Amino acid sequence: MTDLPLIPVRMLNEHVYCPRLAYLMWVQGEFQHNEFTVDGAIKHRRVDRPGGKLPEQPSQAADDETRIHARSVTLSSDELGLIAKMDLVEGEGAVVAPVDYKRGKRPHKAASGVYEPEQIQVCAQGLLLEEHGYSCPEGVVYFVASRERVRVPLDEELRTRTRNAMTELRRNAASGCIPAPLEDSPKCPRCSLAGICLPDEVRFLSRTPVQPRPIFAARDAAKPLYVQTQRAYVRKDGEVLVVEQEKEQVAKARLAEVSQVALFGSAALTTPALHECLRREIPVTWLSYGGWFIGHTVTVGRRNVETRTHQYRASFDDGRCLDLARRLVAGKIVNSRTLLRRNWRGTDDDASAPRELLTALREDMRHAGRAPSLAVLLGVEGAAANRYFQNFQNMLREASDDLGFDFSTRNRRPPKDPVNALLSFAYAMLTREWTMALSSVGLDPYRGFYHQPRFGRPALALDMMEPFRPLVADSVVLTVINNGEIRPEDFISAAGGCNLKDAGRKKFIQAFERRLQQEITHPIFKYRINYRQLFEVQSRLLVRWLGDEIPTYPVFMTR
């Protein structure tokens, strides 16, 4: 516990209105904008300027009026362990008070005037004003949406409770464990880390009888900026990415509609541009010009060391290993299955999906969930995979025969025929989602439980993907080979391979991000939610059952 950092002054405030939301920011290093965070970062801008002066050594002298004013000042105390960046410091001599600015209005609910965690706040920079020789009898908080100025007294009972939940935030940070979520609070659904923390989600999947409530994945306005044009840069503008070729415009997009960026072949980024996508921490991505997933460059990476440290003692775990990939094959397994039994295109006489089919693939099913090993469950996911491979052309319309779409069997590096190609270019985009969505929650793409690390393999992105190469990967193949998006003119061959044209390309990506963006109801929480967001929170419940917040991983299947 003596190793502890001092503790931000603020950190206390976000104890006291909840526990968890304290060690996600400060201990785990988590954190994300709402519309009232980055609404209190806008009305805090003219206080966090530096303004004034807090003598170093308070006056002496009792009758000294001389007036303090200073703004954004920091004070620390190795005796107290507190820091704290005031935002207002004022008063006359020795005698001052800390000014606290908050966006909203006076809480008329509270009988104070001031909430349990504002007191909390403004009573620990009034104890750090003291321990540097200031006297300081009270506080202030200060509305900045009514104008309304609260004093708050530094009585000895609000001393006392200040003392007890610096106490309490040190013993929960250095316990190493999560303490677990509100229960069905008022506040989460206002909190700008519920996403992250997920507290009915965690609640549910405890065996706790409560129904979650719709979440938000972040950056769900935002959107993809590919770039797939040959010998195309990008480069910033103000506010804006310009897409040029030859030195002419070609795209351009907003900066704050950009979920990120995704360059192929030889398309280029400027180095302001990319300076600009790393502090807005827009990740950037980089594909072969046929569309291999060759890496990303993102910011200095999450800095939730918790995380990383319960996915590399898991993975070395091979109880746990087997665990999770059981449940993935599997649930890649019901889910082909179900692909198969809505998307046959029988006879009239024969329209649905075989009955033996069906129940030889339940019975892969059940044999991956009882894997003794890793071995065995790779020759049961194979055997899976073969069945439904084989029967993958009758989710082709029987006009795909005669316009070049014939599938008989998966190959790949490189793939023979146009159903394989867009089937490698769509488990490719769908593996850079999936490096996409596990780096942003902090997790190590590269360390996987069921597929083994190989040099520049996203193992643990390919196993995130197993359930959803039917639902998404291909879903899209089938949905632009039967509507007719694609034509055998957008593929080229040559050298024993067949790859997209840049026009066939780009209407695939196109039908990728239709998919992506298309809503479903989440089978086990019930509400709607896209599948973009859904990777996210599938990310984020991977981290809780690592953690060993739930039992059990709860893997996507539809029915």
The other form holds:
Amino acid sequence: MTDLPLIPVRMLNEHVYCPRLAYLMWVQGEFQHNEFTVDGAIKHRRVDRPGGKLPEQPSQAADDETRIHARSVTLSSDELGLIAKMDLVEGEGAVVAPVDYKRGKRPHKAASGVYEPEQIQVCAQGLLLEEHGYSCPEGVVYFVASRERVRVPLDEELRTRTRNAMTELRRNAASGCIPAPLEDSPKCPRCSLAGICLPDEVRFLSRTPVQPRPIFAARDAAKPLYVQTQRAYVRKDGEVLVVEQEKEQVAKARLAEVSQVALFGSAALTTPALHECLRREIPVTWLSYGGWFIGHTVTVGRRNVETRTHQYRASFDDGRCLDLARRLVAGKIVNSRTLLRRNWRGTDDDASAPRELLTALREDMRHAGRAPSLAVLLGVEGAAANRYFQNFQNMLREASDDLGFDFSTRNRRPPKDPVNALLSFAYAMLTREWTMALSSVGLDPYRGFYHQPRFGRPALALDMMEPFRPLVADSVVLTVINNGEIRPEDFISAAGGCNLKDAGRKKFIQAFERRLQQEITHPIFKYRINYRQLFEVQSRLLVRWLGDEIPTYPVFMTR
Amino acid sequence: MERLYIVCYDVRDQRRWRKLYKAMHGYGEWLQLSVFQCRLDAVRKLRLEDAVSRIVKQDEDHVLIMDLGPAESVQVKVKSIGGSFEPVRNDAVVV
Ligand code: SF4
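Please show me the structure of the same protein in the form predicted in complex with the partner chain, now that we have looked at it in the form predicted alone.
Below: every chain and molecule of the assembly, starting with the one above.
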């Protein structure tokens, strides 16, 4: 036998449904629920209570008619290389049938009353039972919703198909090569892993002429809980996270609706609340008052080792590093240019952004796209950033008005004026958001391609957020200033630096959230999607590029 | 797609009532004595139904889950006397 682990019979079912799905789940350890899998799990739990026993050895007496009715039976065989947990085994004496429970109704489209994956699954269960000495002329699929039993004769032909499926699955797993997505299949919108697999996007980017269906964007996302008030205390009360301040409840969030918890400064979280977050895979991030990342508490981490292996391998390949870095920087320059063009506040007779500026930025973009080395690229990026920030003031409401926001140059560590303080905070928020997105898809946020790894710097997050600095961070800064949402009195100056006060920080986080929830039309895929979902899609596309499934990483650029 | 629901229940036994009341806080906002307002996607709706059916006794209690429509677009017309009513939201919480 090979040294591959035993195939869980359930995986055989997935493999027959879609080979890529089995690979994602079994080899890469990916999983995600959707309404169909949750419904299945609930229905299964009801039949999953162990009950009755399957005798170790079938009775030898030919006339033994002892009834067998055993629930939740686990059997394995090294000989077959299979393992299964069967919902029910029933029969008499030495003749038994595996019964598999399925949510839903009996499919009327399938000629035999049972789809292929389920046929293969019960057949594999039958093979296991026979391996243990029983005789299995047929299996049964029970449809919970329509309460129908459908018999599946385990004939030679089905047994052959089952064995072939096992060989194929083993071969796929050993190849280390993920199977291609199904072609425009009706299975995909129902597949719980569609958001990870990105079937249409991957095919589209591999030059297959399909228009991606908005499978991903159809999902509802849970929302973050940000706690930045001083001395706030988060505890768990049943199914709810309660935020208290001086023993008074100031907010609450239902755990089922929380996607992440971000704690600023001295905000505290009780151990039971933390355990519950870990149990539900809700990441918790710890930040300084200024929004800088201190740490990140997650469960043992994503199991998808292949993804990280691909990432590290590519990160040592200078050619790939340069290719990705050029695209990301060029994307940032294009997006900065677009922001300037759209938000320019000129005078009446000269309302639009100067042509020379836009041309110069377009040239910068070209240079970035062709930079012969990372060092040259860094220079081009610096020049473009200078050009951009020298003109940043032109996107703000006039400096002479009551707001008194003034911006001349970009400065940081510490930022010296309110606009720089907002920009720094916005970039910190964006870094955090990208770090979360990347680690949630199984990438290592600390190993980058453009930014070099330095202590504690999430280099990959910094790489990936480049094109989004103007679109998300700068754009929120412009909004809060130009709408007068944040005013000079929201800042405090001390020790040569300028910082947001609590109330101002809260308003800024709310504005930032609004931006992440904002829907845009994806320029390549043409469907509507919000920025937060987009970060996940882009992270997953990076995974696909690193795994050589798509020829280039598509940088997000607005027109 | 999230939808808006009103969940109301008649539960005979005090202990089961408390248990259900506590569990319901994980799914929506408490409105009145045995009435909650919930905004749920398909997965949370399934989980709610499952939680409810595990707590109540089907031959003694009665739970109604009323679907008001898609949360983003439905216009709930409510006349509220002696108190206030706000449709439940699912936004990021910032404190
Ligand atoms: S989305 Fe489609 S191609 Fe991808 S794993 Fe699921 S069924 Fe297979």
